[in-house]
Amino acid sequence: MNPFEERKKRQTELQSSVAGIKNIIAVCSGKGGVGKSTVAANLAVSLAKSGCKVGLADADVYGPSLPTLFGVDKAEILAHKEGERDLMIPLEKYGIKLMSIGFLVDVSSPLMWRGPMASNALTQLIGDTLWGELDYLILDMPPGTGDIQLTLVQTFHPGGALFVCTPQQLAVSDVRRAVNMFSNDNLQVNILGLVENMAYFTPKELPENKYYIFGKNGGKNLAEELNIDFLGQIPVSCSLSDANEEGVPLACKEDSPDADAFFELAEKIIEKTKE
């Protein structure tokens, strides 16, 4: 078999490991810590809980928070033979299918991967893990706007992006060079829309209280300038850091009336991704 053939067949490959898949997902960023993961990880859960068959790929491969999530650090992944293909099944919790690069390396230790070779491992993450039937598969992607994200948009070719920014303008800034690069006319990912991450803290004895105390609206003024959808703000709260150090999604928590964005975000994603 040729080189051209063989990169036929393995294209024809990944491709079947996601055509069961109905919506794939891009949750991205500009620049790293703003939430993005945190956001990914409450989308998947509140999309679960609206009934939906989910699975959620942590495709940051230098930083893979997945794991630490969802309190499944020393997860084992098994194979599954299928033809003469050898496929890894992911890993299920709070109904959704997980997998991670978090699973299969060292954490503890730093990933020292030029982008060509950090990009064919994510690929192969992606396009040999057993997903079957899935109405999204919610990628967590790294932040930036590089190899990585140019491999695995032109290779699993997602139904939408979804952008997480900050107030701050050095996050927004980042984010709009983000947008443009997924709304390329080489690229053309449907835009979903940006939701702003951290928007303000309300204390639990002043319920009624908005502090800005990141700025003030940064995300929304961004998506007017670049005339795509606002999809809401997540508030700053002790609550979902609690949640992240527990290893338990706050949108699993049924008692969390902060969790109730996450819930109306997944709403907003699935009415956008309607047939």
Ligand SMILES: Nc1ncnc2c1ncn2[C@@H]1O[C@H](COP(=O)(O)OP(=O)(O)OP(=O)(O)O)[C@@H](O)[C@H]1O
Given for the second form:
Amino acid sequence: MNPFEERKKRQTELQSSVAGIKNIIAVCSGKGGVGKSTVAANLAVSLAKSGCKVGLADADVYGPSLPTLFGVDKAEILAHKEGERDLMIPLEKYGIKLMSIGFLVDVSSPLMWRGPMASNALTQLIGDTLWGELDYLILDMPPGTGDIQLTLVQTFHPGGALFVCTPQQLAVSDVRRAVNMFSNDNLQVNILGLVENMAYFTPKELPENKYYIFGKNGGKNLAEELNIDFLGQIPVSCSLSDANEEGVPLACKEDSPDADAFFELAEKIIEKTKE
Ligand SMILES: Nc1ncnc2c1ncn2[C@@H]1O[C@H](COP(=O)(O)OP(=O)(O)OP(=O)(O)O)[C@@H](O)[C@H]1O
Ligand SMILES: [Mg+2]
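Return one more block: the form predicted in complex with the ligand, after the form predicted on its own shown previously.
Starting with the chain above, the whole complex follows.
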């Protein structure tokens, strides 16, 4: 087999692992630290609670978050032989199939990977996992518009991209660049819309009040400017950040009003991805 044929065979192999997935959704942003992983994890839980079969893949090989967000310290990943291929069996927690580089290597020491190595590791991580039949595979993307994002999109062809921003994120150009990259003629990823994280604060003792501490309508205006749908606001929430630290996504917990925003987001995503 010449290198071209080998590459083609590998691409087909990788794609066959996601063939049983109805919708692959990339959760993206232009900037880091805006809450992509938090949104991806709680969206995955909310979709699962709505009765969907859901997988969640940590596409951030340099800073994986799933081990922390789902409280998985060390995982033993089992293999499954399928023909000539060894596929990894994803972990299952709260009814969601999970895969992260953090389950496979010790991420306390930095991963010294150059771009192509990181892209390769990531396509392997997602494409060599036994996802089976899923309604949704959520990809928790690393920030930006680099080689990793491009390779992922070209290999797995996500059907939709969901963007996360924060109100004080004045870097409209970063979000615009990311939106343009995903939606351009070559990649043609459907932009599902924009969600604004850390949009307002509601004190427990005043549940009807919303304080827009970082300014109002930043996300809405950004969505309008970029001509994409605005899919809602997620509050700044101590219970959300505590849940992240604790390793149990807030959307898994009963009686957590701050998680309502994720259920509303999940409903919109289901509506938008209906055949
Ligand atoms: N709505 C929120 N309320 C309170 N804390 C939040 C909220 N959203 C995110 N956080 C906290 O902010 C930090 C960054 O969130 P997160 O890791 O989800 O961002 P990210 O965009 O995935 O970052 P990175 O670009 O590094 O992958 C975390 O400590 C998280 O717990
Ligand atoms: Mg993240």
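Residue numbers count along the first chain shown, from 1. Computed from a prediction, not measured in an experiment: that's the story for all the values here. If you superpose the two forms and keep the largest set of C-alpha atoms that fall within 1.5 Å, you have the rigid core.
Comparing the forms between these two forms on their rigid core, the Cα displacement of residue 216 reaches 2 Å or more.
After superposing the rigid core, the C-alpha of residue 207 moves by 2 Å or more between these two forms.
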